[in-house]
Amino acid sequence: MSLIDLRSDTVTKPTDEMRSAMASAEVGDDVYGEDPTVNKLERESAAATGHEAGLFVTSGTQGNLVALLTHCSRGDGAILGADSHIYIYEGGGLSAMGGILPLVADDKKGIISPANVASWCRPVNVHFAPARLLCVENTHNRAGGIAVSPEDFGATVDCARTNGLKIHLDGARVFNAAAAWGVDVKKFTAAVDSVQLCLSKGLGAPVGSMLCGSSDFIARARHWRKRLGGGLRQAGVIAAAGLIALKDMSRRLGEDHENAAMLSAILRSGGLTVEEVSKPTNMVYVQLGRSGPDSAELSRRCAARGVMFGVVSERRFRLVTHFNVTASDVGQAGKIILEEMKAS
């Protein structure tokens, strides 16, 4: 029985290209900065976002806990969304290493808005923490996978630029986001004063993502890697396929896409209720009704056919396209997602 693993596009094996670069790359120790293939990996990665430096890191959740422990003080507060990845997801890290206070906002949409920004920016009074950096998130997971319009994000950047604050973008998807509005992905990267990006969800590699920045940042960014225990020493092998997956992998975003289009469309034909995005990427999220089994139920059911997929909550399940699963596949894992409902 062949598997179709739904539940993330984290679950993407590295390419044949990849597993190549990586027994072949040239090395050193990273923590003197002498891996040439993770300076050529973090060169890369600057220039691709219009930013000055960048800096490898093991995940997404380092790059993000980095990134604010670099831009904020003990007893700072964050903006960042009551749905956002780095609210709900990362351990708490921002306080418990950082002290910084979450000043949370509502990010259903996908964005905070401006107004909402501005609202957390108060005056200068002992009793408040102050706000000194916003956190935005694009593309946006648990709002359904959605890519924030260049115009909605440039409205929220630009009010806390008003507003004194420095930007952070947890970009984990970014290069989704710009494959949906078919723009660069400087779009969104370039507008604000830091970015991390996944190297291995869509793009496919098998470990690593990149923050990035203008050099004072990422000279300070590089000293709180180091004291989280992220210094790397011969990088270069895994940094060979991060090198492939952000030039190579970035170009084929869209495929992913349309797969998750197709099984959207196959799934409310079925019957079920999938969450309208105003523009989808690479995530369907369904909502089940009072009658049938629950998420977790259809979830045991379904991987016992070889379909995967992860539960959210009692009756929201999610499924992600991804480089390793086919328009084939897509049509199949549709196809007993129905009928083990009907089966109820």
Ligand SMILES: Cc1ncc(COP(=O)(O)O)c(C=O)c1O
The other form holds:
Amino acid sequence: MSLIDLRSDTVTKPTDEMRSAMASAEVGDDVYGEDPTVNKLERESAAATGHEAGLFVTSGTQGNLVALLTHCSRGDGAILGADSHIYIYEGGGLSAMGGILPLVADDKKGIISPANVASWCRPVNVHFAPARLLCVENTHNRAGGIAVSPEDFGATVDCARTNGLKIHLDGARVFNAAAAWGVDVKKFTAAVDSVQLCLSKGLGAPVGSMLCGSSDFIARARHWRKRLGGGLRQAGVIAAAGLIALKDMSRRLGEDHENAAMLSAILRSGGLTVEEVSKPTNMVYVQLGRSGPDSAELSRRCAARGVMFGVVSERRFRLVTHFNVTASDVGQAGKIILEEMKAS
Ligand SMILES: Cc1ncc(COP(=O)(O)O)c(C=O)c1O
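Since we've got the form predicted alone here, give me the form predicted in complex with the named molecule too.
What follows is the whole complex; the chain from before opens it.
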């Protein structure tokens, strides 16, 4: 039985081209700044995102944490979405490591509104943790994988700037956002002070994320990465795959979005409630009604037939398309899910 794994785009396997680039990568000691492949990846990521410098980090979580620690000091506040990945899924690293206070704001629609940003920018007063940083996420995972529009993104970023905040973009899937809107990724990435983008999700690299920003910011971030144990040695072996992810894989994401749209249509036509998203990308979230199997039960039954998806809560589950699933896989997965719903 072949497996159709729709749990996440993190399950993607490196391509043959990536594997052969990894085998022949030129390497050196990256903590000494001597790994030519890492240096190239850092230069190319900076150029692609419209920043002066880049830093190769082990994961999205590490990239976001390094950014927060570099922007903020202990006792500072960072405005974060209540549904953001940084707030919900990163182990509270900003508070544990940095003594940073999350200033939580509504981001159900994928972006924090300018008014909400402004409301956290309070006058200087000993009672308040001063807001230093705004964190935004695009695409926004828990808001259905929505690609926030350049206009909405720009309005929130402008408001943060006017209020003297620094801005960090959790751009784990920012190339998906750019593909969905048909714009250069710089439309989002160059508007912020720092961006973290994942090479290891839809872009298919086995490991790694990039953090990009000004030269001064990245020099300070490099220090934080070392403190967190993220200084790697012959990391060119993995950076070689990252170069292919950045250059080639970022161009094919539209295909994943088409497959996700097809999956939504199949599930809807079978009577399932697929969440509406104004600009969907590679994620499909489904809400189950009160009767019938819950997400965990449906997931067990479908997994027994080779279809895997992510259980979000008792009555909500998520399917993510990526380059290791074809249009025909998606058709097959949709059919099996509907059959298992009806079998209950
Ligand atoms: C929006 C978002 N940000 C950050 C991350 C963290 O990335 P990593 O799993 O590489 O730590 C994820 C992971 O799924 C994510 O979805």
